[in-house]
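Take a look at this one chain, the form predicted on its own, written out in structure tokens.
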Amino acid sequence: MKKNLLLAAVCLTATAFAQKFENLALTPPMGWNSWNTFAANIDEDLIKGTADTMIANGMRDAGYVYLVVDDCWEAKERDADGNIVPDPVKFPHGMKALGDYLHAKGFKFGIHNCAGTETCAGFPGGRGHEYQDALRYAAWGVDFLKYDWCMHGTADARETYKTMRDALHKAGRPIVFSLCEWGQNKPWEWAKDVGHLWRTTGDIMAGYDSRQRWESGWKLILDQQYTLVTSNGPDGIGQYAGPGHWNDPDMLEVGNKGLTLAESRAHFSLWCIIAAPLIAGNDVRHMSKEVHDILTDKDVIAIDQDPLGKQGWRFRAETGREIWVRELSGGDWAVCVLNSGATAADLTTDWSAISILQREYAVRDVWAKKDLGTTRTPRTDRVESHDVMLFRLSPVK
């Protein structure tokens, strides 16, 4: 009976401890990381200096309220207690006070690590620490983590991410779960149920269809993810999306060396169109007022941040156009035409050609601001190299 009754207390303790888990991330996440950009090169005042800026620009209210600070940020020796610690010379008053100046100025503070023995970039990792780095990241107050895939030898990625899953909730404090295991196990089939994102590819790089290494540009990208959906059933990879679990086709290079403009602002529509976390990942302390008019576009936004939570797809591709399509709230779909061309192009839309739109529609031209009639009438818009037109579709009443 002694046994019975412990055994039903320790598993209402772990439900207890998962449910705090349960009602985070219901819209993909917003925030900013700081690996883009700096690198190694980061330190106490790069991540306040960005998190003052963010208030002062409007991107913290616009929604990106997760500052995670990436690899790097470790000492290259845990203590003698076997404690991860910062390093001391770029995070001198620590991270618990790092996270205490974020959460004071309206932000939820974000790290990385990862399920290896090593970091990425050669720092220690959490593999046999997952129970003593989460009590750790509690007690600093971590509201997101960010786990990475290097050095992790034979590990079984699904039992490895569980086992800090299983850390996280024992530590009592809601984090947001982010499996940065690059999509190499199809962590969209079993990591509903450990963490709230996951990683469907490599790494993004600040290019249109540039790729080296491991990293691809966000065109590439985009691409991949279609490949898993025609890999995986007429659903695809979006029917493993939702609110609580995204897909996650890695960070945002709007606004970086390397994409235009156009690119940028295609960017940003095709990973709102797909439901991808909004993880920025430009200097947001120097960017034009073009770039951050893209980065905090509410309309925009809303498309990505959908209370439905379904995944978009490519209705179409043929030479120079792709058609790109998502079900929104409210019976509205978002509808987004790409130019894949080299060149400007003269690109039509014939509504009645998309099969999924069933009844008439009035149509908004979502970057414009404009209302642009209905349905029933097929529209040509000149559209930039690489550039979109992204449109908000609803049912006329």
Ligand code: GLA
Second form
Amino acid sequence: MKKNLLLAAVCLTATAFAQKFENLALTPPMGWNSWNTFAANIDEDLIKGTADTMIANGMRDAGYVYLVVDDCWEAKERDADGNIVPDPVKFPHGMKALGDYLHAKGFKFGIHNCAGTETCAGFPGGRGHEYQDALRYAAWGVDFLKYDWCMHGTADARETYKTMRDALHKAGRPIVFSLCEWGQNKPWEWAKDVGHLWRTTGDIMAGYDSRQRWESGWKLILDQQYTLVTSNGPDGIGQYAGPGHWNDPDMLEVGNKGLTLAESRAHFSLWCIIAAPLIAGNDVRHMSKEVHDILTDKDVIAIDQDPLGKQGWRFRAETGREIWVRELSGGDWAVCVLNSGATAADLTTDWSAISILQREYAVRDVWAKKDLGTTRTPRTDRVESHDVMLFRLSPVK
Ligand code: GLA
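Given the form predicted on its own above, what does the protein look like in the form predicted together with alpha-D-galactopyranose?
Let's see the whole complex now, leading with the same chain.
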């Protein structure tokens, strides 16, 4: 009897811990991460300066609230008690002070570590220290943990990430848990109850269809989403996403050298179609007005953050053109037409050929902020190479 009571109490406490972690990511998380541009060249001045800029340029208020310090923030060794410690030169005031700074400015504080013995850049990983590290992160005021998968040896992914989840729950501070396992063990099938977002593929790089080592340009990353499960369409990889748990095709390269402005706009549009977390990865302190305007377009962001939380999919791919669709709340649809060809082209969108559109809709050009009549009339748009037209369709009353 006593044993049963004790078990019930333990289960209740576990549920109470877990409840704190629900509803943390009802829409895909938005923020900024240091890795894509800065890699190891990070310090507290960079993070603080980025935060200050994101207030001044409107990014924070556009929704980019998680500031994530990626790999290379740590000292090379844990301290004598096994505690994880920051690099004293890069972060002389420590991580609690950095978290306090970010919180005071209206941001949330994100940090990176790894489920293996070492991070990919060779700093101490979390394996065997999960409960100790979770307490430390909670004490520093961490709100988001990106947990990588280097040096995992023979560890089982699901069990390993569950251990860290349990450690975070036990530490008691609500933390968004971002699994960075690169889709190697089909996390979409099991990670919903473990974390809030999970990487589906390898690392992104600043390019359209370039490739180097394990990194690919954003179009290849996008295509890879369609090799992960046998079905395309609404029952493809997108069936696993929804409010609270998201497929993560990796961070944004918008504005980074290697992409044309058109490619940045298309990358951003398509990440919004597939309900991706919007984690900027450029140097926001030095970006053009055009790049700023892409990242902060509230109508495009609204597609990503749509409360229905349904991930979009590729409706059709043909030579030189792809059509992507996403169901939105209120009966709306987003339709994105990509010029996947190497030159500018006149692309005709015949709405009657998009079979999911079963009625008449008013058509709005989301980037140009123009109403374009209704779906009764096909339209033709001149689209630059690797650029998109992004339409929002609303039912005609
Ligand atoms: C892995 C991740 C990247 C980044 C690096 C840091 O490659 O997938 O996003 O965090 O590690 O070393």
